[in-house]
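This document starts with one chain, in the form predicted alone, laid out as structure tokens.
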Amino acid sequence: MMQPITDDNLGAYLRQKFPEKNDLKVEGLYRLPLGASRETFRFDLVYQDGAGQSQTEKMILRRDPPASNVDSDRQHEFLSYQAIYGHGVPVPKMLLLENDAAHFGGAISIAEDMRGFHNSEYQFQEAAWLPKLPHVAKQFYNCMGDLAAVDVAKLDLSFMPATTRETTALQELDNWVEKLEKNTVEPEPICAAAIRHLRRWQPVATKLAMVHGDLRAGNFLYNDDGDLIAVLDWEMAHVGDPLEDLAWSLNRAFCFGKDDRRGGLVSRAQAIAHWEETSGIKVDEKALHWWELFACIKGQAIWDTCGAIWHRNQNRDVIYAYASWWLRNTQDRAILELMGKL
């Protein structure tokens, strides 16, 4: 079991980290019921500034659990946020990183809390949101294109594994196949067929970009008008082919409206058109198809890992059992569709 994080023990820790904030205390701490890869908490930091004025800062704390469906850590996500901050893709500001797990039973990071906005992908299925979906989709895919257009030479990504335009596809495939094979909860013959297909040929990236790794509906904040406010959850960020992000967002597993709208937002063709507007890249359909099939293997590796973690009793958050049960069959169907077998 992870040790509890409380107003008192977090407040005591932060008083040491921010001695200039007088009478500092933590209020309203609670864990948000979302996300499988990390634990996320929201709280208010209340203190007196140097002029004796009362101040309140809204903050988000993320903690690494004992086992996760994603091989990442607080430092990697923290540095990823810092790397892209101020480069045209809106993200929360990072405030503190603590790698010593002794304080709270796992490494933590603290960031500004951009409170008061939405991030639910399911909300897009409500009738009131249907007229806004074209605007949300354009905002989202244009932002994804903006990320693809950022010059990686201007970012500090030295903490990420090195890659090249020629090798990034095979590197990512090898990485996720290894994870799938390590955590498979039962035979995966459909995945095996897809992997054989993917190993026959890999695309060469048009350019290298900072890849978010999990860009989809549910991982960005938006306001009541559907304007995109910030992109969240950078724990799988890496250098690679920007088509990887586009393909992941098109995954059938994320068609929450149970129709052809990708991410529950927009058609595949329109999503690509929006992405091309700002990325400066013309999509090669053969390369994108490869990345879409790869996304299914990556997805299945994540869903299988959820099941394995639950089965091994490494983490008993119910979302691990639920994600494995709900998404594994969906991902198999997506593979069969992409391979022309449905």
Contents of the next structure:
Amino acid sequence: MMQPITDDNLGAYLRQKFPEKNDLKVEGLYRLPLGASRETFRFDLVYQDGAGQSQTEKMILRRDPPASNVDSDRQHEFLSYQAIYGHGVPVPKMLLLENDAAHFGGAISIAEDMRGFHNSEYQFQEAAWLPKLPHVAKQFYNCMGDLAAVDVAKLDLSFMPATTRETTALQELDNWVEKLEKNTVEPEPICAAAIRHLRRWQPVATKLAMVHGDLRAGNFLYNDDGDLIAVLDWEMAHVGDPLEDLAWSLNRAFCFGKDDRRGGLVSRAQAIAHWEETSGIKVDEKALHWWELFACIKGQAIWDTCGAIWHRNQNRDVIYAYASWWLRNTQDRAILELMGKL
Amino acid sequence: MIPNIVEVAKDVAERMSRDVVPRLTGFEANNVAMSAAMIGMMAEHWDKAASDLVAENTSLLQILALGAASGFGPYDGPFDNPLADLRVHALSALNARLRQALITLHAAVEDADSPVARQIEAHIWAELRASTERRKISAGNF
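Switching conditions: you have the form predicted alone, so give me the form predicted in complex with its partner chain.
Whole complex next, starting from this chain.
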């Protein structure tokens, strides 16, 4: 059981961290329904500045849970946000990292809260949003292409595992197969067949890029007009093949409209076209197919891990059981489709 | 149990979604919405859970027997009665053992270059396709 985070104990902690902010207090602490991997809270930081003026800053706090469906931590995500900040892909500014779990029962990070925007993959399925979806899709896939175009040599990614254009595919496959095998909730014959297929050949990346790792509808902020405001949830960021992000976003598990539109937004072909516009990369369909099948293994590893964490009583948040029930069959169907067996 | 379990579960799920979720916000609303969806999934699979598992286990046993008869690994006798215990947890445990054995057989026939290997491989894919359909939930995105 995690210790509670309250206005009082968070305020006491932040008064030590920010002694220059007089009469500091935390108001309106509120847990948001975001994702399965981390706990996310919103709050206001209220204080008097050096001139005696009352100030209010809007903040987001994320805390590492005792067990998670992804192998990452506050430090990795914090440094990932810092690395990409100011390089053409909009992200919130990181403000504080606390790795000592003694304070709140888990490491925390605090960032600016970009309020007044949306990040719901389900909102896109509402009738009022349908006319805006082509614009949203162009914004999203152009932004993904922008990330692919960023020169990794200009980013401080020294905290990420090293890789090469030739080895990144196999490295990622090995990582996620290991996770699937460690946390599988039952034998996965469809995944096993896909893994054997993936091991027979791997693509060589056209370039190395900073890969977000979970870039899909639901992980970016947008305004009422559908303009993309910021990309969130960088905890799985790594150096790799930029096709990995594109393939992940095309995963059938994220077809929230329950039709062929990827991410519930746009056709696969149009998504690729938007991505090519800004990435400067012409998609190799054979390589993308490999990454799409890989994305299914990665997805199943995450959904199985959700079920395993719940089953082992490591974390009983409802979303862990729900994700396992809701997504595993979809992921198997996606594999069958990609392998021409559906 | 009367009233019928499936009908009760469906009704509870609908009432949670319709009457409770709108009164909540944030994390709590999300938790109750997911809980309601899960009760809906239980309702969807409750009545057919045992028959689906028996059908799947029977099919898997036939494929494994064909594999063994064709020289692709020994047929493991303890798997031989899909009706020995019809409780869902027992059928699920048998299913897990059979699917694990299927993975081994599938890998073996993939590596073999013979008409019978292709035949068994086709049976395996047909069963995997059928099992995916049996396990499908209407709430799934695909």
